[in-house]
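Listed next as C-alpha cells is one chain, alone, in the form predicted alone.
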Amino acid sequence: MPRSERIGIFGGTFDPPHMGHVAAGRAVQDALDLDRLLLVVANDPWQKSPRRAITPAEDRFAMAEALAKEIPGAEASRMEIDRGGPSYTVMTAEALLAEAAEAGQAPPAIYLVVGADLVSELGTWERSEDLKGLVTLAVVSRPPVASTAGAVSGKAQPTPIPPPGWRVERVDGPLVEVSSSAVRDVLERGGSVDGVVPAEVMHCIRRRNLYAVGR
C-alpha cells in the first residue's frame, strides 16, 4: 500500500512574505520530507484584521507565489481565499482531508507549520479541539520577533509546550529575526530591505505598488 501524502499547511497573511518564512518552510521540508507544503493564504485573518488594515488577498497570493518559488516542494494555495470569509485552520484541514475521499485517496498526514510563538495561543484559534485531532503540529522554534527589518544569528528558543492533546513534531531553527510588520515600517519609509525580503517577492511588491514602494 502506498504511504499516505504528507501535507504541510504553512499558512500567514504574507503582508509581505520574508527570508523568515523561507528559512521556516525549508527546514520543515528537510525535517518531515513532505510531499507538499502549502502557502495557505488567508483571505480575512480574522485576529488581524480588527486591528490593522491587511494588504488585499489577491495581493498577498501573488506575494506567496513568489515566495513559493524561493521553497522546494511548496505551492501557493488560495483555498481560503476562494472559500471567502474569516480564514479558519480547522476549514483548511477538513477541506484536504475532504478532497483524498473524494479521489479515493487515504487521509493525508497534515503537518500544521507554526512558529515557537504561536503555540500559546492555539487554544484561540476557531474549533480548536476538532483541529488538533486532524494535524500533528510542526514547531519552528525561533528567536524573539524582531523591532526592526533584519537577519541575525543566535541561539533557537525553547520551544513551549502545546496545550494537551496536540500532536507534536518539533523542527530545529531557523535562526532568522524578522517580523512582516517590521518589513512593512520599512518600504513605507523608503528604506531598504535587502536581505530580508526576497528577490521574486521584491519584484512583485514593485510591480503592484504595494507598500508606497514605487510611488
Ligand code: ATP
The other form holds:
Amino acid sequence: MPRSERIGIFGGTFDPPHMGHVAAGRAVQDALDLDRLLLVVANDPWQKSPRRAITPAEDRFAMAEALAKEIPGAEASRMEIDRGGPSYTVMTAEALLAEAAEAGQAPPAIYLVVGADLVSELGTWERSEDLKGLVTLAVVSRPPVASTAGAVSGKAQPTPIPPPGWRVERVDGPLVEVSSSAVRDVLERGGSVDGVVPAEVMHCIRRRNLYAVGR
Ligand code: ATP
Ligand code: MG
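Now that the form predicted alone has been shown, please provide the structure of the form predicted in complex with the named molecule.
Okay, now the whole complex, with that chain kicking things off.
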C-alpha cells in the first residue's frame, strides 16, 4: 500500500503575503518535506472581519498564487473560497480526508501550520475539539508581532504551549519580524516594502491597485 500523502494546511488571510509567510513555508518544507503545502486563503476570516475591512478574497488568492512561487511544493488553495461563508479549518481538514476517501486513497497525514502567535487562540477556533483529532500542529517560530514592517531580527521567544490534546511538531525557522497589518500600514502611507514583500506579490498588488498603491 502506498504511504499516505503528507499535506500541510497553511491557512491565512494573506492580506497581503510577506516574507514572514515565505520563511515559515520554507521552514516547514525543510522540516517536514510535505507532498503538498496548501496556502489556504480564508474566504471570510471571521475573527478579523468584524474589526476591519478585508481585501476581496479573489485579490488575496491572486497574491497567494504569487506567494506559492516562493515556497517549494506550495500551491494556493481555493477550498475555503469555493466553500464560501466563514472559514473554519476543521471543515477544510474534513474535506481533504473526504477527497482521499472518495479517490480510494489512504487518509492523508494532515499538518496544520500555524505561527507561534496563533497557538494560544486555538481553543477559540470552530470545533477545535474535533480539529485536534484530525491534524498534527506544525508550530512555526514567529517573533512578537511587529508594529512596523521591515526589520528582521534574531530575537528569541518563549515556546508557546498549545492547549492540551494537540499533537505538535515545532518548526524553527528564521524569525522574520513582519506582519500583514504592518505592511498595509506602510503601503497605505506610500512607503516602501521592498525586501519585505516578494516581488511577484508586489507586482500583483500594483496590477490590482490594492492598498492604495499606484493611486
Ligand atoms: P495580520 O497582521 O493581518 O494578522 P499576519 O501577518 O498575521 O496578518 P496572516 O495571514 O494572518 O498574516 O497569517 C497566516 C499564518 O502565517 C498564521 O499562521 C501566522 O501565524 C503565520 N505568520 C504570519 N506572519 C508570520 C511571520 N512573520 N513568521 C511566522 N509565521 C507567520
Ligand atoms: Mg495574524
